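Heads up, the chain below is alone and in the form predicted on its own; it's given as structure tokens.
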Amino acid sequence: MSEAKKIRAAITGVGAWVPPDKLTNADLEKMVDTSDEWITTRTGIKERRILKGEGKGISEMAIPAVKVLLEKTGTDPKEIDLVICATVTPDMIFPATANIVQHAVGMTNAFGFDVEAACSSFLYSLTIARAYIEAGHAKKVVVIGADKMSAITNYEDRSTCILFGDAAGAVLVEACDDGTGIIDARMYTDGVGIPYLYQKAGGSKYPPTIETVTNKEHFLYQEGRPVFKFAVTKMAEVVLEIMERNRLKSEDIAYLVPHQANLRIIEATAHRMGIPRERAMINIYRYGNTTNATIPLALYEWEHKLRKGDNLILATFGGGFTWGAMYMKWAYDGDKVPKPSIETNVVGLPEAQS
């Protein structure tokens, strides 16, 4: 089989949705001992979106994100074979949020499941979608990245409450034989990171009790320094590994699409790759770390700048530790995609505008 006719899994559309309510650095100054200068210098974040209201889980964001995706791509929900939801904050322990979204949107011929690998869940999920597509077991796969980090953030802890926001993004993955699509991916896991980034209670080891709630053990815990050090090193290393494996030079790459955990981590990775800042998709200052929504949200904002055949490197890092990178050739001209009729609350960034 010639290279041009090789079946690959390609992203053929992107959708996103963010809550309208903002939590700015000025707001946080009234809540904890911090300042806009302190937050911006250390993270690059200016504001983040928060999903407000009782009884609202990530499906509240994922459902409109998927509806935007299907509308933009002209896809009948019944054509979807598989739904994968990447998240660390599902609506419930079970059923899977993928099932909830599948039912709500009318993807009645699809089966679905959730994937949890901390902030790397979305990229892990893309590798699963790739496997299903390349094996011929699915033709159309929806991969969702969604998290309501405000649900597990302690807003009395100034070291973590400044970091996270809520959002959802979704991509359509289809078989493609024109040379575009996912070409290579490398994922890693190392349990050495377990003590540094975790949510202690809520699972089978420490089920909810009055004591776990009182001790605030249902909030995420992070030791920033070791996480930052490991992330800077490993995210850059895996990106360079992908570039070397595919004989890519910095000038060959249209964009780096990084997980938006910290601006300094993104800049360090771009520097190691030898690409300028303007070729890294950066929107962390507007949304913060939305965990598994960061990469699809960035793709959604930059979509109209992407051209068929553009080389993209997607990179991620998360608790566990988990990390990885993916090399793909973009499958379509983003400037030809119609705008959705659904309000996404995504304003767009100067970097993402023409």
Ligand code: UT7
Second form
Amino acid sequence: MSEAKKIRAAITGVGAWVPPDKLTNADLEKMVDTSDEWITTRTGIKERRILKGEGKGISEMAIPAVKVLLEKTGTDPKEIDLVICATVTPDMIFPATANIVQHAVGMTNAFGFDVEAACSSFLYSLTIARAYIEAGHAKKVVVIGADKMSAITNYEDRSTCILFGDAAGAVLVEACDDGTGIIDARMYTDGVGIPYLYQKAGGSKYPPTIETVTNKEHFLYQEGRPVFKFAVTKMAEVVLEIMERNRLKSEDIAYLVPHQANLRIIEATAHRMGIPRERAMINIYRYGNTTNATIPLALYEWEHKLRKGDNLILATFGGGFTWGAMYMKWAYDGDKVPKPSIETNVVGLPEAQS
Ligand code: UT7
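So that was the form predicted on its own. Now I'd like the form predicted in complex with this ligand, please.
What follows is the entire complex, opening with the chain shown before.
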């Protein structure tokens, strides 16, 4: 089979939706013993979005994100074969949030499921979409990355509450034979990370009791330093592995699309790749760590700058530990995509970057 005719899975559209309510560093200074200066220098974060209101789960954000995606790409919901929702904060333990979105949006010919691999669920889900498409089992797949981190964040714990925010993003993945699409990916898992980042209760091992609630075991727990050390090494290592085995030099790469956990981790990865900071998509300032929404939200904000054939490296790191990198050739000119009619609350790039 000639290279041009090889069936690849390509991202052909991006949607996103973020809640309008902001939680700024100044707000956090009033809630816990912290400062804008500490948060900015240690993490790069200035503000995050919070989904407010009773009875609202991630589907509240994922549904408009998918509607934006389908509108922008002119896709009938009935054309979708598969919906994958990457999340650590599903609406409910079961059924899958993918089903809730599938039903609300009318993707009546699709089957769906959720994927949980901490912050790496979105990139893992893209590898699953790729496998279905390359095997010929699906033609159009919606991959959602959505998290309501405010639901599992302890706003009395200054070491974690400054990090996280709520958001949703979604991409359309389609079969392409024009040389664009996902070319390579390498994902890793290492359970050595379990003690450093987890949510103890709420699963089958520690079901909810008065004690688990009193002991705040339904909130996420993180020992930041060991996670940072592992993340900073492993994210760069896997990106370099992908670059090496695809013979990519720094100058061949249009953008690094990293998970946004900490500005210092992103900068270290870009440095190891030999690319300038401007070629890393960085929006952690505006949204914090939105777990599985970080990568699609960055693609959404940078979409208008992307051109068909651009080489992108997507990279992730998360609890568990989980990490990985993916190399893709972007499939379309982003500046030709129509603006959505739905209000997404997404800020977009500042003047200097756009
Ligand atoms: O997305 C999932 C994967 N997660 C990550 O990749 C997160 C990786 N970890 C990190 O990004 C960083 O470890 C943090 C941003 C979480 C923390 O930064 P750090 O530079 O590793 O700080 P630290 O935890 O070593 O804490 C340094 C000091 C401590 O005080 P002492 O012991 O030196 O007196 C903390 O108590 O900073 C203190 N501290 C704070 N001070 C002001 C911790 N949180 C705060 C705070 N404000 N919010």
